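Here's a solo chain for you in structure tokens, the form predicted on its own.
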Amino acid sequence: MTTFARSPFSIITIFACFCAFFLITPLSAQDKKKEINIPPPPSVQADVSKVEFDAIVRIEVEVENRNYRVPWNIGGLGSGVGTGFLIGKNRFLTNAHVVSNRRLIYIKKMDRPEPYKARVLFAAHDCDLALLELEDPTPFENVKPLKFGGTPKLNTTVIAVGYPIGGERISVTRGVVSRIDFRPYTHSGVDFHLTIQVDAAINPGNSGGPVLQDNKVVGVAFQGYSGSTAQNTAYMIPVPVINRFLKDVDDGVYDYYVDMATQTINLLNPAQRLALGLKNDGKGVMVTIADKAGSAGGVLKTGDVLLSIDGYDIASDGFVTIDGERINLNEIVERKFVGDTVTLKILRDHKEQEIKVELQRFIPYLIQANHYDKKPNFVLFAGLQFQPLDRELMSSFGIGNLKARYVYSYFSREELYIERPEPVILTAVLPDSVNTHLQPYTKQIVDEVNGKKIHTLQDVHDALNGDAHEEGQENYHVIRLLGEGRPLVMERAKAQAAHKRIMNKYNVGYDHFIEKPLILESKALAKAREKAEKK
């Protein structure tokens, strides 16, 4: 199954295919010179004699980890080291994971002991890149920025430069390019982009550092396997992904990657093609789902056959041919930005037509993503702790409730967000006489509070702190959990009186922190919910 969405259940797998040509007759010496592109020898590829090493910096970060189990408390403090490099006037490129959850950031030059305070301008967690600037750029006024090259070829030599394993002095390692592929980016946990695999020694601390070839940057080191999983396998973010990030932030805002959020299946079976009215010409894939909150929601329908995208014919295995290279059709979308359009030629009801789709970010899949640079959202009331369902919550509390796991796993695929944009979990009960015997209710999804349907965490706060009540239950708080027959009940007056007592007892500084869910900003979702309510 091919898909335009980036979620663990809608995985983009884009493979670059290389053709081998068998020559029937020998070429002349002049023809060989024209046809064969022989890369320079490794010694030339690995030459760094013209690289300004002062432009490659050590990044020291003090971080604040979040505590989902006790969300009102500051999590543990820590520190880390990464690498970055100067790419323009007071602009340093590094990985987003190097500076995530930061409290303080310092940059150090190779030849200077003192640190320089820096700040984050943009952090793109979906492609693991960040742009920093110094508060005082004076120390780098005479340093030349590194220049970017292109995408290196297979089996060519590259050099990784950085500060691995927290070393104080710069490190240089050499390896070869062994694969160019689309792979998951572990920082977000859900995004897939173009990635280059190398066998150079890239270790913790190398993250964010440049990978060089012919004195130019061809990638940013960012992830790898541990020795127990694979040997000599590390990855770098290639220049096309870097250029897209830098172009995106040109206007002062990072808009993230866009998605069609459309799933398709290959059309290789002759009988299936005949039933759809297709010729046996090896073209076309069929739409199975066009997500209602996605760019193509309401535009594409299940059963539509995609024949071409932006003028490129779509093969029946979901690939298009660009510049002689076969790549998955999703690569066309990967190159676009928010507000751009793609032109699709489709077959609907045995008739060809052309449609345009305006591309937007697809937000529902983020429920399964790693999140950074924000405080945990929660509501605490009379010892009952409520929190939005997401990846870190599932991990922190080890939630095994089947209803909760279903909503988490199929939130995007089954479009569960239309009814429940921000699922809320009763995660814990701080013991008190007012809430005795309520512990078994934890780790379940909250369905209703005082007769009010719960769509977001804000609904929980409003229902518990207002006059809302179930009919005939004015003196009680009644909380109903999804799939749980017995309601959770507390006396309203006693719960209110106990609230402050519990906060003092457990040293709770504030009883709620609520941010507007990002998913509510989706215009496509708003339309989908409006249609669902009319039905």
Partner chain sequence: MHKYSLTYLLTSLLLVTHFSPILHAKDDKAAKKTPKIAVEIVPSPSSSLVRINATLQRYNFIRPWEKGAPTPRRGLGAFITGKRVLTTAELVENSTYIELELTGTGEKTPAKIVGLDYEANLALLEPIDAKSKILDKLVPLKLDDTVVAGDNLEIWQVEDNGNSVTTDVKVLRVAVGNYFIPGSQLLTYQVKGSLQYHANSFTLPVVKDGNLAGLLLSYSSKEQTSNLLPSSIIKHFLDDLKDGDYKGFPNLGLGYAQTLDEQLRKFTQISDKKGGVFVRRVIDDSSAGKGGVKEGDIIMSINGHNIDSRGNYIDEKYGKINFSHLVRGSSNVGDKVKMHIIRDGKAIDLEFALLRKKPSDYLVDPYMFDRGPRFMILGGLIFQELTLPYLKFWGDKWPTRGPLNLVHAQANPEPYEKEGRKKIVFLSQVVKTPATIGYEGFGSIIITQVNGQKINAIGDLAEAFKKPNAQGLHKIEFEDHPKVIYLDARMALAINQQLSKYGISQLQNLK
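Okay, that is the form predicted on its own; can I get the form predicted in complex with its partner chain now?
No partners, no molecules, just the chain.
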């Protein structure tokens, strides 16, 4: 099965075996080299004296973690160390995960004691890259930036340079390129891009550091593999992904990756091929689901056969051949930007057609992504705590309610975002006499408040703080949960009086923080919702 989109299901299972980040989870870096019948790798990088070590910096970050359970609190403070490197005038590249949720960032030169204050220009959480600058660029005025190379060949030597655990000073480790593949990026938890696997010892703190070959950067060290099933596996972000990021931010805005948001199956089965009217030529994959809010929504249909993309024939396992290399067809889309198009040759009802798809970012899948640099959104009303459903919420509250799990897992697949772009959960009740009987009803999806259907967290706030009421029930606030017949009822006057009391008692500084959900900016979603409303 090829997934054109970032299939949410396979991702979660795959991720279970990954370590979270280099910064946090140490890798098991046992050095058991297996014997293989391949001649020893050519030593491409024998002389490290030519490496511009001054350009490779230690990044010290003070972080502020968010507290989803008590969203009005600041959350815990912590710190971390990563690596970065100078790539141009006052431009440092590192991983997004190194600078996520930062309060302060300092950059240190290899041979100088003083920290230099830095700030983030762009943080691309979908490809785990970030660009930093110093507030005062003078200390690096005479340092030569590192240069980028290409994609290294398999079984060639690379060196990783950085500031990993085990000491304060710079470290150099060596390994060979083991594999080049499409893999999940654990930082966001939902994205797949090209990665290069190396067997160098890369450890927490190496994150964001350059991997070099022939004095040129061939990747950014970023994640590893933990557990006992694999050893000597570390991954770096390869140059095509880095270049795409740098090109994207060139105009001053990061627009994120685009996505077809289309699922396909391989066409290896002779019966399937016969039914679709295909020759036995090993070409084509079949569209199963083209997400309505995705680039191909309304363009591709179930049963369409994708024959070629931008002129490259698609093999029946979802690969295309470019310059003699077989690559996943996703990569064609991967390298494009918002607003670009792909040209597809398809077979629909046994007739060939050519269609163009304008590429957009796909937002609904972000419900299952890790979020960073964001304050938790919430509404607190008379002790009832409402929060939007997302990955952080599911794990912080350990939500087991079946409806909530279903909406979370099938949000994009079943297009549930059309009805509920930002599902809201009643996460907790701060006990008080006004709400004491409502305790058992937490961790469920809020369907209606005071007769208003809840599409977003803002709706909850508006419905509770206005005149909205159910017919004939002016004196009550009525909250209805999805799949629960018993309404949650509070007398308005009592709730009003309790609200301030509860905020004081529980030391709540402010009673709501609401941002417009990103998903409402999706044009495709707006169209799909309009259509659904007409029905």
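Because the structure is predicted, anything quoted here is derived from the model rather than measured. Numbering follows the first chain given and starts at 1. The term rigid core refers to the most C-alpha atoms you can superpose between the two forms while keeping them within 1.5 Å.
J.: My question is whether residue 201 is one of the residues whose C-alpha shifts by 2 Å or more between the two forms, given a fit on the rigid core.
T.: Shift at residue 201: below 2 Å after core fit.
J.: If the two forms are fitted on the core, does residue 268 show a Cα displacement reaching 2 angstroms between the two forms?
T.: Yes, its C-alpha moves 2 Å or more.
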